[in-house]
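Next up: just one chain, as structure tokens, the form predicted on its own.
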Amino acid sequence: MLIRRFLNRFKRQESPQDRDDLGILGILVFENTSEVIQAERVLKNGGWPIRVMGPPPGIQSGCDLVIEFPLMEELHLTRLLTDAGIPPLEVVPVNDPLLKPVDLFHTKDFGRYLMVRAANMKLTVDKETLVIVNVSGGGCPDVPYLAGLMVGQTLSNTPRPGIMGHTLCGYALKLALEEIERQCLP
């Protein structure tokens, strides 16, 4: 455990500076979360530096998620997504603070426990044992099933909610798990 914590100090974490190095950013707006999930998979498999965010207040169309990307890659990404059958509804340059996408993650440290909220789902882990102690939030039908599978498991052994879940809540829980792993695992 102490070795893991020590190694975490050297773990490369994306900083705001890294995102600044990408130049002007844009956001891809989709009709629904299913399209966002598919687009994320296509773009990450292609190695593109993207991240799923909450839409800025100024965006009134699409779903509750957007994909942030380097704007100079717009042509490549929209062509790739169109070829995959998931063209975005809209591409919006983030050139105004009111158009900046909202971070999906909120972290709360309770001392021994760490809670990460991604969208509407919360995942809490015991920082000493890395055992998941709580899954809450959402209103999707698969949340109790996923909570039953994950609570009591360690971060390294827990089932992957992105594979087991089939709803927006399952997707948000996958994001929460990835974020808590980024913060707790080497």
Given for the second form:
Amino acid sequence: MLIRRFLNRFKRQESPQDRDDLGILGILVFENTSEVIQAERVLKNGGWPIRVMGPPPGIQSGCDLVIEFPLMEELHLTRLLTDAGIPPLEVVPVNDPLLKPVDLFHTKDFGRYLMVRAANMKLTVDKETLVIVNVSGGGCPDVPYLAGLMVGQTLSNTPRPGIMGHTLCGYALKLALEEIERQCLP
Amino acid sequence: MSVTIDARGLSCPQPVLMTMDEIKGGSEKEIKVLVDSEASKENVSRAAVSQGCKVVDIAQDGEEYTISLARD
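Given the form predicted on its own above, what does the protein look like in the form predicted together with the partner chain?
The complete assembly is shown below, putting the previous chain first.
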């Protein structure tokens, strides 16, 4: 199953030390991936220390990504998200380990071209012109749409898959774009 | 004159990159690209169009596709 394979790439638990830094953690559960992506954008723009994670095994509802946040900020964050029109389905204290995206990126240098794979998505750019020459991978219905928008565009001009995408593949493509920008842009 | 790129058996993005190299470095008016997956067919076509080429024809033979491209 595509979602299960995607989440299997996240299999490393955070160290207790990292988790202690933010105090008691909670997770925000949403109805679909599109809402998770929107909520991440809203909360990161607000400077909140949140991360998109794979959910613990006990969470059966909602989509297959959740947002981890400091539980003491629950009121602020749920109000902010409700005002933005994306209230979470559930707010759950973290009792089980979350699945963290880790070792997520694989970079392959083809000489003139550089490919970054994030989970199940691959993004390839021309290193000289910074034009995106290929988007592949995944199996989500919005991948051809995203590829159509992005191929032929430069890194600085491309539509953002984090805004245009609505699926796990869209989210992975967002990560790939951010990583390739980190490697290619000054 | 035409040039043929045999990208069968290769996974993305390699068929795209071979096509891009020919589009940028070659001089033939017509480029034929052989691929053996639907995804490669879509990706090669999309990349070629983004580089100003025209997809003249896509012929399917079983699981294999021959994509005919023309430079504008």
